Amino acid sequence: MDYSQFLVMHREIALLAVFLVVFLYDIFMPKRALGATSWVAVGAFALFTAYSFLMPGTNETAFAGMYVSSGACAAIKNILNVGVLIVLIQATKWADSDLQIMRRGEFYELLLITLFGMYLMISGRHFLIFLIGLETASLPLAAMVAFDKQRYESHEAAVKYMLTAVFSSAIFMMGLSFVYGLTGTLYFSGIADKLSEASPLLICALAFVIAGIGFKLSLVPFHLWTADVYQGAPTSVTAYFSVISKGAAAFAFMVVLAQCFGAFYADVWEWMLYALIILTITVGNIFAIRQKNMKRFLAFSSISQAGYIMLGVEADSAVGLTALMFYVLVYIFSNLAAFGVIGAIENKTGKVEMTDYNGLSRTNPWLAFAMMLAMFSLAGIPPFAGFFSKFFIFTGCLSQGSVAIYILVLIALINTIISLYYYLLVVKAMYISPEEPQIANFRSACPERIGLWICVLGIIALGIVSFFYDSIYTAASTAGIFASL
């Protein structure tokens, strides 16, 4: 075996180096120096993020084609790095609290390991590598959900997540066994070469594969764990759940469908996704209207947003992949801004109900402003970034040109109007509600303010500067993901 092949995985190796820095610092440093653990983790990951942006995304393969590095893979990894860095910054106050200070090192270590698994999902071109990445990304998340040991809700959420994760993995592997039985290989390219016609077994296998990955994306009807887990998990973990795992799973999902089953787009999985997208967007929107807890509210919002992300997968083209990655980038800034406000208020007051936000603009105008921008961006109101992400995702989907796709986009547009209503409910509570403010004026922690500033600047900048979309399109069009279709 030529061990130089590991050098192709330079981002994964650098990420493991960050993990070792945090792990060794947490284990061996004297007690008086452990107060800096959070900032060591943030600083090390910030350097890694800068390194990742400086390293070009070249088209390389390793381990007989089981692992692939490309411009598109590098782009989505860089996008995820930005989100993780914001999460780490926003989590500093919570991790340094009296209840978490003894195990904050474990929080950072588990988070980095899950990100490593997502990297393998993104670059894997063999289902064995993909499955290793999927489980590496999933299992530590259960421990992160249960991190608040003093709260019953956290334990309940972890059990629900673990059980559904186990069943979804079993369904996914059942689908893979059918695929292997049909083709005799687990290589993405080999599967595409061996499959010549749609068969009942192939349709069943593809349905199982979509169901397994649909759990990671919270697609309806695989979403039932989402609201309870989001509510029970610590807010910093929920923020990580809501954006990072979705971005990695969406990209990997598109690669699997395009490279393995691209020849059966019109016959099989176009219609499967068509139904899933309509259900996901509609159910997410309807149930979001009914929520009073802010974390459950954003849970159903994230379910709906996953449906919009899937429109990029439905496009099955480089334009669709570009729109998907740009949507994930915008979603990271928008959703983390919302969770940043929720986390800051929860850390100070323990309040997470929507009624607690009544009159927030009168006592904490900066937090109310950041939440308003986040809601406007998630709703797709111009000129904020969310408007352009939805515009590009609709445009990418319409590039297919079929009547069914036009109907799908029309349904998604109608649902956008519905989502505007419930996002504005939060703005109404903060700015228009005549009730007395429930939250007194307070000054949020410095890391929380830094995280919110980054998110606000990202929401505004991505709505103005087109450079980001152009760069992502260049990477997506040269990745070769759709070359064989």
Given for the second form:
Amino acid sequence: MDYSQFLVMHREIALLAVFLVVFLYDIFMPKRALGATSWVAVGAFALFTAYSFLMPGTNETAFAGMYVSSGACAAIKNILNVGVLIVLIQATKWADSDLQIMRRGEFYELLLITLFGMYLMISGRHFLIFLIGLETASLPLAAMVAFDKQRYESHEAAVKYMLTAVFSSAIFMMGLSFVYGLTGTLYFSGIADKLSEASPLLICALAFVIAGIGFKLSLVPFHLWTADVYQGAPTSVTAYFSVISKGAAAFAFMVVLAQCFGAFYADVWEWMLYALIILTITVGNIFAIRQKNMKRFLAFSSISQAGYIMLGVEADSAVGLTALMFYVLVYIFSNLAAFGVIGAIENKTGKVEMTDYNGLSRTNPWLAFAMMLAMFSLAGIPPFAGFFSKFFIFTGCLSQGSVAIYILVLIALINTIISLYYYLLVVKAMYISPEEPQIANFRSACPERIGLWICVLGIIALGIVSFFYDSIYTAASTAGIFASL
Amino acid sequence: MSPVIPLLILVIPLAMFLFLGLCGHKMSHRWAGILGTTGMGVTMVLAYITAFTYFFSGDPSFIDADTHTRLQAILFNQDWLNFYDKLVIRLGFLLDPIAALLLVVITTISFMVHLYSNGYMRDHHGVWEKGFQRFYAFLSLFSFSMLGLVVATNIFQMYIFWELVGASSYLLIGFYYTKPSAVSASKKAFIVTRFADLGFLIGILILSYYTGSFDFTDFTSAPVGGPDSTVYRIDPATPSHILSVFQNSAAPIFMGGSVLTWALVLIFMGGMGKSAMMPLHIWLPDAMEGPTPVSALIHAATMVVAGVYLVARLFPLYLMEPVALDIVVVVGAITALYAAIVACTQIDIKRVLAFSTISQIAFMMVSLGVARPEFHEGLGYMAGMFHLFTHAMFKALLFLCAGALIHAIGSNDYTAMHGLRKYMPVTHITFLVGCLAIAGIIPFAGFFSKDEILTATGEYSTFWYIWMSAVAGLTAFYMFRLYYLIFWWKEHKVPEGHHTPHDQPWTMTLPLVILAAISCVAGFVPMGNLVTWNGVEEVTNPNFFTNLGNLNWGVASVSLAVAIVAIVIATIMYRKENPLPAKMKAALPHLWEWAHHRFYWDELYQFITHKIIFGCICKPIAWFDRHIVDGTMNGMAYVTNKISYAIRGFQSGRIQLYVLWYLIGAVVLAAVTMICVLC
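The form predicted together with its partner chain is what I need now, so please give it after the form predicted on its own.
All chains and molecules follow, beginning with the one already shown.
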């Protein structure tokens, strides 16, 4: 065996190295040095992020085509790294709190391991690798959800997540076994070659595969766990769930659909997805309207946002892929800004209800400002980044050109109006509501502020500077537009 | 030339805006003023360096030495919005003769105004105006926008900055936002220019739809030395190619005019709004509600000439459709006469200057409109740009003088002034210089540029030549009327309890003196060597007396005679208190009444908007909006709410049901698809 193949996976290996650094530091360092664990994790991950950005995304395959590395894979990994870095920075305050201080090492280790799993999902081109990645990315999350040991909701959420995850894995694997039975291979390219015509079994398999990945993306009707878990989990974990896990799954979803089922089945899965997108966006919105708890509110908002991300998959083209990645990037900044504010306020006062935010602009103008930008960006108000990400994803989808797609985009647009309502409810509470402010003025911790600044800059810069979109487009479209995802 | 200096020209004002806007309120007033002024000063120096390098360095990317042709150089061009290969919106920096000229004009006037405002924006006791830092932030924003506009490499960039200029003008007119008249003036200015910009936008869309490009160079020029070159030369073949694109398109004619003519006229409509051409001029007189330095900067020297600049920028394209240019001439000439007549009857000194500005910009428009390559190698184009340059200097001077008077007297009406020459000698002399310049008395700046315009008009048509000469005479008359009514007429009486008016602090005096000096010599700038429509130098090896030597004395002596007669009449009527003006008014009561009320344009607009548009169009639409659109929305909200309430049980919190729904979802998905695909 040619061991130099491992070098193709240098990003994964470097990530494991970061994991090992944190792990060994946590275990072997004397107790007085452990205060710096959080910053060791952040520092090591920042170095890794820089490394990942500096390494070019070449087109290579390893292990007989089970694993590929390409410009698009490198780009989505870099995007996720930025998000993880922000999550890590924002989480330090929470991880260093008295309740978590004994086990914060585990938090970082589990988080890095799930990221490793996501990397495998992104780069795997064989369903075995893909499945390992999917499981690695799912199961440790259950432990992370249960991190607030003393909170009852945290346990409940973990159990709910665990059970649903196991169930969805079972469905997913059932779908895979159908595929394997029909084609005799688990290679993506091999499956694509063997598939010739629609059969009931294959449609079943396709539906189960979509359900399995749809669980990670929390597409309706596979989303029911989302709200409970988001509400129950610690805010940092929720933030991680809502952006990173979703971003990786969206990309992997596109790879699976386009590469395995693209050639013969595009019109079948596009219709399946069509229905799921409409359901997801609409149901997510309808539930979001009623929410009073900020985390639960963002859970439903993120369900609806996942529907928009799926529009990029629906486009089934390099432009769609670019729009999808750009959407994920923007979504990372916007959602992490929102969670950053929620986390800062929760850490200080323990308040997470929307009514607690009444009059926030008068007591904490900067936090309210960051939250407002996040809400504007999520709602897609120009000139913030969210507007452009929605714009690109709509145009990407429209370039497909059929009447059905126009109807789909129209429904998505109507839903944007509904979503505007509930995003503005938050802004209204913070800026217009005449009631007495619930939260006294406080100075948030330094890492929280750094995280928020990065997010705010991202929201503004991505809207104005075209460089990011252009470089993603270059990465997504180099070397054979769609074949080498 | 490296792109660093050009980039800094744009970045410094923007940085000043952000800094003063965000942190200004924490600084002391004095330092905010000094900072803003210094920033603009540095920008001015950089702009001078850029313009000097462009005109005089002999760099092969700026001038083709063999054919004596000035070229267009794109110093940088950054992709901004990349829709697809052809549809790219870029932000860049195009340097060519008119851009370099405008860089100099804008930064000079802007610096003078920044300096002047240090003195103007505080009262006699040295108390700073409220919102002083905000004022400087807005001035910087305006300067940034205007600079971005003139260096635009493509029409879309120009449109973006065009709107930014409009927005900063809105902010500055409404600077005294507690004053209702200022607020309504700012709204009026914004709405009228926005309405005009609608035409501009449609024009842009038509033009880019047919040509598939936004770049100015794709409309007017050809690359020098290979298609990847960033250096271009104005080439009539390119616009005529565009003309053929339009003619060979599926629908070359629209409502009796060619589509290209429509596009150009619509683009000109945007220019009419910004440059206050009739019938879109109504906002400019009201815009005088802003602080006077703002009027000098925006509403006299820079923003209002954006329309002229726009036509000049696309001039080779306009040449393809002479009809469009004829429209420019007619609009310009009528506006010029109208504004000059109205200016004779106004009482507010800033309004007189405002109408004079409208009239002078109309001169530039006429000048561009009459320019044709066959008349003196497109003399009108050069003359228009020349007049833009000289007018910016002397009109800014006049406005700043007016500001000094208002600062000293506390009123805008000349009736409160009279006989100020003894109390404010510096203002008196500089104002006189400005008047002589605008009246066109040799050797002041206006004489040369106006003379060139009249020469070009004479080549085009005798009728318009006589018309424009008459307007020139009126100009001299109303300016000297104003001059005498402010500084002579009768002795000034100081009301009890007030101190006598006096000249202003040096920050205000210095700009006056500098601008007066420029107004004395600007006429000798050999513009024919620097700015021509196709870049070819009309005169080579110029010296200080080139303009004097090239004068067409036939035209020049006529216009001088007209100006002098007009000044003599003004002297007889207004130098000393006498009954002549009242007699004139009694002899022509209707004309005076109409001119005093600006020919009732505002009332006409009031009637059209309130009675016709609001009544016949808006009311039905409002009804439709309230009952049908809102009804649909309310219905949607109602239904959404109901559904939301009805399906809340879906999210029960019971894990068994979650999994059940999951399974049902997967199975239904598979089943429905199977039925659809296989049956």
